[in-house]
Structure formats: structure tokens, C-alpha cells
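Form predicted on its own, single chain, as C-alpha cells, below.
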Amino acid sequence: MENFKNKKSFRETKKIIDRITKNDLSFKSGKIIGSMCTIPFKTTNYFLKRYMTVNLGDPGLFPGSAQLEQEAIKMIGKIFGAETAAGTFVTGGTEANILAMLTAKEYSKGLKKVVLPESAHFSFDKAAKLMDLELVKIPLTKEMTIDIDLAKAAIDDKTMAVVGVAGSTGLGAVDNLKALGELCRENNTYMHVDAAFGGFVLPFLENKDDRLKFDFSIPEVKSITVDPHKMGGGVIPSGCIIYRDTQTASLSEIEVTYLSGGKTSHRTIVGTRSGAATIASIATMLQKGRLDYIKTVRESIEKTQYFYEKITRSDNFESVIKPVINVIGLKSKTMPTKELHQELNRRGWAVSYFNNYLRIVMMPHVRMRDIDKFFKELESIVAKERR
């Protein structure tokens, strides 16, 4: 990039930012099919423009925002079956799950010992680092869930928090949550779940599976973390961290006493917040409805049987687990996992590759036959390899 001291017209800084990011894949390519998000919901963009000025971290200049905020927590509350949630709108999973963590260290008053599953996602090590804990990381079971026997083991009185997942970042597994509730209730345990993909998965699925109840239907359950920015269909960065009530909520807050509106708390990492993702994301979600969402869900989930069929059909490639949700870990038969990632990114598609398998996410933006052409590339790339 050229030096900054030289002013630069619209045009040329259009054409310098366009010229560096010209190698930026796109959604609509369809060769993004291992990301965890997707194109955000046709009118994001009025949403953004129009409130991009607005910060939620100062609320006495923008209370009508700061309340439009608090009703969409509300209402996903509800959804998680909690008629007195609390929380707030962060910049993403993680920093909804360190919240997590230092409420549940305010709330077990000091203890450090988080016990989690090896599927947890990263985001549990940046808290224990940022905040001295001490993570045990319970082995899985054949179906990649928490074992619980080896979870209960584990538990003490000194166990500051258990976290269980709805929605794993490799699989889409989800953890037996009703068992990690039972221990935690022994225990007088907090326990967080992270639901970050699998939130707006998971309510909305037409054939429920007792299996797979996550949410504050589980007395035990104090905290959920869950992103509008996978599959909620909202803009980056809008992750959420919701309570079961106003005061679980209230442990991680931080007095603020300088800002327009006099004093008032943050229950945040960050102090400024932007305003345009939470409305775009906000927006979002009222104009979709719960019926567009059960839509959305649907076609994911007959998109990943799809995949699934050809894979089982397959005598090069398999699937790690019988996928849950729309997450696929898919493996070669043949071919080694970092190779086949290797030639999957120099033919041009974006696929997340874990220590033995690929990660393939049926999002709303990969179409039937983005799917028969990835596939196509598979075979082809493992039939040149036998050669």
C-alpha cells in the first residue's frame, strides 16, 4: 500500500482497497462450503448504513436502541424456552463465552477448574489465559459428544463451571446436555453451553429429538452463547451471550460512570459497541420470522443428506460421525486429509481442515449444485492422485 501522507481521491482508494482484495473469495461463488457463516439477509445493508453511527456501549445517547437491543434478547430468550433472559449483543462467540467464563467465576466466587469437552472451542483457552483457570478437557465418545462418566469424575466442589456444546465447531455434535445439567445440579455447578452455530439450528428443526435439547429447559443451564451471524442469517460481527435471568446477568457487569447518559453497567469485553451489526442482525430476524427459519433449517439439513448419500455411496470417501445438523466431517479413504485440503484450496474451494477430517457446512448459501460439482472435484482429485 502506497504512504499514508498522500491524500487519495475516492476513486483511487477505491481502486487500491478493490486491487488488494480481488483474491477474496465470495459466498456467492459457492465454493465457500466450510464456513460457519453466509450471506447476511437482503436488506442488511440499509440496516448498516442507516444506524452505523450508533454505539450501544454509550446507551444514554441511543435508548431506543439500547431497548430495541434488550427486546431481541428477549425474544431469543424465549426461544430458548426463558421467559426472564438477560444479556447482551457481543462481537462474536468467543467473546460471548469468555463472559461466560467470568461470570461463572464471579458466581462460583474464585474457582478456576472449567471442565469441557476436547470438542470446546478455542475460545475457552483465550479465557483461561485471560483469567488464570485451569480447563479439563473430557475425552469423547464414538459419537463425538462428551463422555459423561468421564465428565462426572471430573466434577467436584471445586469445578468453577462445565461447559457443554451444542453444535460442536468440527462435527455439529451436540453434548448430552440433560446429563451435564444432572451433574451440575449435584455439584451446585454453573453451566454454560455453547450453542454458537447450533442455536438457530436446533429450535427450528421439524423432527425433534429429545437428544438434542440444549437450552434453559435444562433448570441447570445458566448461559448459552449463540451467533445471528452463522445461522441467524445476521451481519459480522453479532454474536449473543444470553442469561436465564437478570441476575446470573448482572454478575459480569462493570460500573461505567463517565458516558452521556450518567452511570450505568457493561456486561461486555469491549466498551464500544457497533450499533449496525446488532440492528442489521436485529432486523434480520423480525423480518424472517420462525417459519422462514424452520425454511432455512430444512434445506440445510436435506442439502446435508444429500452430501451424506453421495459419501456413503462412495468407495473413496466417508463421514466421521452421521451428521447431527448441516456439518459434515468428511475423510479420505485413500488420500491424506492435509493433501486432499491442499489441492481443494488450489482449485479454489474454501473448506476448514482439522487434524484428520475436512469440515463441510451446509449453509444457506451453497446450492445442490455447488454440492454435485464440489463433489465431482473430490473424486477427481483422489482419481488423479491413484495415477
The other form holds:
There are 2 protein chains.
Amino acid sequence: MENFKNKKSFRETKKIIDRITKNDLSFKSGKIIGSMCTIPFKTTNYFLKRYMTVNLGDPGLFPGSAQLEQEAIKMIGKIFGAETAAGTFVTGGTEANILAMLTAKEYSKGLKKVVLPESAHFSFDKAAKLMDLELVKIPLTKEMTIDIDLAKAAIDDKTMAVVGVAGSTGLGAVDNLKALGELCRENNTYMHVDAAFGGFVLPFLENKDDRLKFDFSIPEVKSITVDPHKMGGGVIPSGCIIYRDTQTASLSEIEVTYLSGGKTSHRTIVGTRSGAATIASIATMLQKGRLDYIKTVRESIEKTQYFYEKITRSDNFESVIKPVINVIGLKSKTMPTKELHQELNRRGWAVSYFNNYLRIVMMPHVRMRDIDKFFKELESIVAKERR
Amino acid sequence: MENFKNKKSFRETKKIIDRITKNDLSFKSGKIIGSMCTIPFKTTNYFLKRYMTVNLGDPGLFPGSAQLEQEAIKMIGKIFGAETAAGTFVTGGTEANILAMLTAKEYSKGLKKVVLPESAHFSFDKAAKLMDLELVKIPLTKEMTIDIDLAKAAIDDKTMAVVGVAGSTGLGAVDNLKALGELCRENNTYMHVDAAFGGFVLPFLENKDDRLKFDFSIPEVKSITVDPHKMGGGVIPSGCIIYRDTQTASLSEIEVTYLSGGKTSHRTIVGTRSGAATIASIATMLQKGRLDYIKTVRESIEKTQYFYEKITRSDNFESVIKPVINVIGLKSKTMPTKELHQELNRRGWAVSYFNNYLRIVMMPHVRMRDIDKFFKELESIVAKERR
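Swap state to the form predicted in complex with another copy of the chain from the form predicted on its own:
Below, the chain from earlier opens the complete complex, with every other chain and molecule after it.
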């Protein structure tokens, strides 16, 4: 980058930044087919601009925005089946999961052992590094969900928290959360559900399946992570941590003895918080409403189904599991996943690489024609490899 | 808030949000005179809009933006006197300070004792709650900086980190960091400087004072927190953690085994990160350049001086210390701080309340005429109280 000493015009600045960022991929290209993020709702920029200066970390200055945030949390809590819900907007699923672990640490008065599926998100590794937690990662069943028998054997009165996943990072799998909840009952163990991705999918599925139950209707669930900036149509940074009630929410609280409104308290890891992103994401929720979310989810599932059928009809590919939501784990039957990933990268496709499969996510920005192109590319890579 | 079931038009949504947020204060009103935030630089919205979808947590998708971030970190590192600097943009000072404590925990291989001034920011309490740290808060001298003799007595080979503050939250005071550094030398103790506020003030002061030295020119300093969204003219959320070198930076690293670019790693607490805010803040730095920062700092100091003189000439008020930068601790000689604060609040003024003083911050959005109005209001409150 150029020398800081000389100030630059707007035009020069744009030019410098354009030059450096020119290798970024764009969602509009249709080639990002393995990300859980997407293009935010069309009114986002209006709200980002209008509320640019709002700091939710200082509710004394912005009491209205703080109230709006709380009303939105209540609204999401209701979607998740809890009239008493409390919580906050945070930067994303990682902060939400770390807060849940902090809350569980306080709740359990200092225990450190966490029982969670092998499919859990890396944010729990971050939490473990911060809090010196002992993560007991439970192997998965062939449906790629937590093995309930093995979880049962691992949970004891030294367990700080049990984590279940509703829409796993790699495959969109949903753990058997009802059964997991039952294991938490005896010792009243803290149970957290990571629905960062699934939280804006599962409530809007047309075919309700009792095995996909993930919310506060499971009596042991104490907190849920959900990210508006994934399937919510919101804008980065927008995550939420939703607790069953205020009492649970207050466990993560830290008193702040100054700030303009006098004494207040924070229930977040970060201090200063983007009101703009939060309000833009809330505005999206209001404008979409339940019906639009149902539509978005239906279309994403249709695209998933379309791609899944292409895969299963092909001799060259397979899916790790039958997709539960709009995430697919893709494997080649003929070439190593790593090589397939590298070749896709070389051809400009962005899919996520897991140890032995690729993750495809059918987000709203992915069009049918992108799926066709992508599948053609896959077949062409495998054919070339075979020659 | 209205029912989620019915979708709302853009107009209805604006109306709902306008109604709920109408009690928010605005920086433009001139009545926010105690916040460390301000109105972002004029080109902010252009960059927020253009880079809305950039997620710095996924550098495989956005390699250009990731490179831009690293170049900006290098640029700030140079301003702070380290050619070898490494680090990341984060959400703000709190995340940066927590990361510094995590890094120190790794550096010290698990020690827990942190020596820091009583004036340290509450983010260290958050870090302590997360990581079970033992905070040894050292009393302040009459200049309201850490008492070096008491710090010396507290630092030993069990000390995980020593924290100094460059621009304290309440008073803008700058600890004697050179002396603090010397105390870290013997045991090679990790030293962190919280310059969240001072980092964009101190390098641009016209009258350099050796007692205000805070950066990597002090050989023991291993990391510095600095917030572009305070005096940097940047937009929320924009903080930075700057380490002396890559080796230190890598201590906070957590491997992420998926994501589109293949394996990567995170050196942040949060996962998904706002590229938009980071790029908008970097664009501001490029457009302001050293000369504009010098001008902004000079004007802010002049306003501080102007207000300080008003106070010292008045029989009714005093300043806790002679201001070092553009922060003033204000006390009434005749009425309790708490009552003065409440009355100011009632009259629509936003100042920060500390235990026995009010914090006034002369940010760029505060105009001379706001200062005059504010001072008049102060005199009128005290006069009314006396009747």
C-alpha cells in the first residue's frame, strides 16, 4: 500500500483499493457455491447508512436502538418457541457460541467439560482455547449426527455443557436434540444448540419432521445460536444468542460502570457493537416476514434437491448423506477430494473443503444456471482426470 | 414490534424503526459530548455499500481484501514504530484486549496473573471472566496513571501480563510505559498497551513529550490495541490488535480446517468479520493521511484547552487532572457528580458518568458552539441548585 504520509483523493483511494481487492470473488458471479453467506436483502444499504453511528454497546446514547434490538430478540425467541426469551445481537455464530460456553461455565459454577459432536463448529475450539475447556468430541452416526449412546456414556456430573448442532457446518445435519436433551435432564446440565445456519431454515420448512426439532420446545435447551447474516438475509456482522430466559441471559453479564447512560452491563464479548448491521438485519426480517422465509427456504431446498439428483444419477459423484436442508457434502467416486477441490479452485469455483468431501451450500444467490454450470465443470474435471 | 407473520413494506418498516429509535441521540446534535465515537469520514458509506458482502473470516473467498487488511496493519505498525508488525482488524478495543490476554496466556504457558492500572478498561474484566484471570489492579498516582513502585512490587515470575494504558478511558491519561516496560524486562513478561483511544492521537501530537511514549519503541511492548472507529475517523466495528511480530501474533491462532480457500487460521475471537467496515476505515486512513490526523488532533486538543480554561476560570468546577489529550474529567465543586449527571441527562446532554467525575471527550463532531452551550448549561444547573 502507498505511503501513509501523503494524503490521497477519494479517486486515488478507490483505485488503490480496487487494485488490491481485484482477486476477491463475488456472490453475483455465481461461482461462490460453498459459503454460508449470501447477498444481503436489497434495503440493507439504506439502513447501514442511516444508522452508521449507532453503537449498541452504549445503550445510554441509543436507547431506541437498544429497545429495537430487544424487541427483535423477543420476536426470534417466539419463532423458537419461548415467550420468555432474552439475548443479544452479536457479531456472528462464533461470538454466540463462545457466550453460550461462558454462560454454561457460570451456570455450572466452574466446570470445564463440554460434550459435543465431532461435527461441531470450530468456534468451540476457540472457546476451549480461551476458557481452557475440555472438549469431549463424540463420534457421529452414519447420518453424521451425534451418537446418542456415546454421548450418554460421556455425560456426567462433571459436564459443564452439552452442545447439539442444528444444521452442521459441513453437511447441514441436525442432531437428535430431543434425545440429547433427555440426557441433560438428570443432572440439569446446560444444553446449547448451535443453529447458526439452521435457525433461519428449520422453522420455515414446509415438511415438518419431528426429528428436526431444535428449539425451546425441547425443555432442556437453555440457549440457541442463530445468524441473521446466513439464511436470515441479514448483513455481516449479525449473529444472535438467544437464551430461554432473562435469568440465564444474565449469567454472561459484566458490569460497565461508566458510559453515558450511567451504569449498564454487557452480555457480549465485544464492547462497541454495530447498530447499523443489527438494524439492517432486523429491517430485513420485518420485510421478509414468515412467508418470504418459507419461500426462500423452499427455493433453496429445491435447488439442493435438483443438484442432489444430478449427483446421484452420475457415476462419478456421491453425496455424503441425503441432504437434510440446503447443504450437500459432495465426493467424487474416482478422484481424491483434495485434487478435485484444487482443480475447482483453479477454475474459479469457491466450494469449502472438508477432510474427505466438499461442501456445497445452496444459498439464495445461487441460480439454477450456476448449478448446471458447476455440475458440467465437475463432470469435465473428472473426465479430464480419467484420460 | 409488530407481528413477524405479516410481511411489511419498506415504508412500513422504516416507520416502525423510526418510531422505536426516535429517542436515540445523534452526534450531529452536538449534545453527545462524552463519547469516544464520532461521525465517520464522509466516504464511509461508499465503501460500506461496495464491500458489504466481504467476510474477512473467509480469506479464501476474499484474498484481495485479506491482503488489503494486512497492508493496513503493516502501515499502522510502522506508525507505531515496528517494521515487523503483524495483527488483524477486529471489532474494537474489547476484542483486541481480550486477544492480547489470550496471546499472553499462550506466551506465558498458562499463567493467570495480570498486573494493570485501576484505570484499565472493563474489557480486561471481560477477559478475566472468560479466562479466569487474576487481575491485580494497581492504584494510581495523582496524575491518575499507574503507580510504578506499586506495580514493581506486584510483578513477579507468576505474572502472565502487564498492561499499560495510553489514553485512559476516563481521563485520557497515559501511563509511564517506559518505566512499566523496564519492570517487564527481567522476567521477559508479556507487556500489552491499550491505546484504543490514544493510538490515533498520540502519534499526531505536535508537542512530542517523551513521557507520552507508548509504542513499539519501548522494547518490551509486545502488542498494542488501537481503534480506528474512535479517533481514526473509521466506522464501527473497527479495532486493531497490532503485535510486534508474526511470531507473537501467531500465538492467538486457531486452525480452521474448512472454508473455501482450504485450511486457514483465525487470529480473532469472532469468526465472520466485516470487510466493509474494515475497508471503509482503511479508506479513511488513506484519505486523511498523516497531515489530516495531525490537524484533527490539533483541533481536538484546542477545544479541550478551551473548555479546560473555562472550567479553571469558574468557581464551580474543576478538572480531575490537567488534560493530557482530548479527554477531560469534570467535577463540580458544589454539587455531587451523580446529581449533575442526572440533570445533564434530563436536559439531553450525553456525558459519561464515572464514580466521582464526568468524562467529556472533545471528538471531531463537537463544535466550539456546542462547548459554549454545554458550559452555559453547566453554570445554569449549578446556579439553580444553589437557589
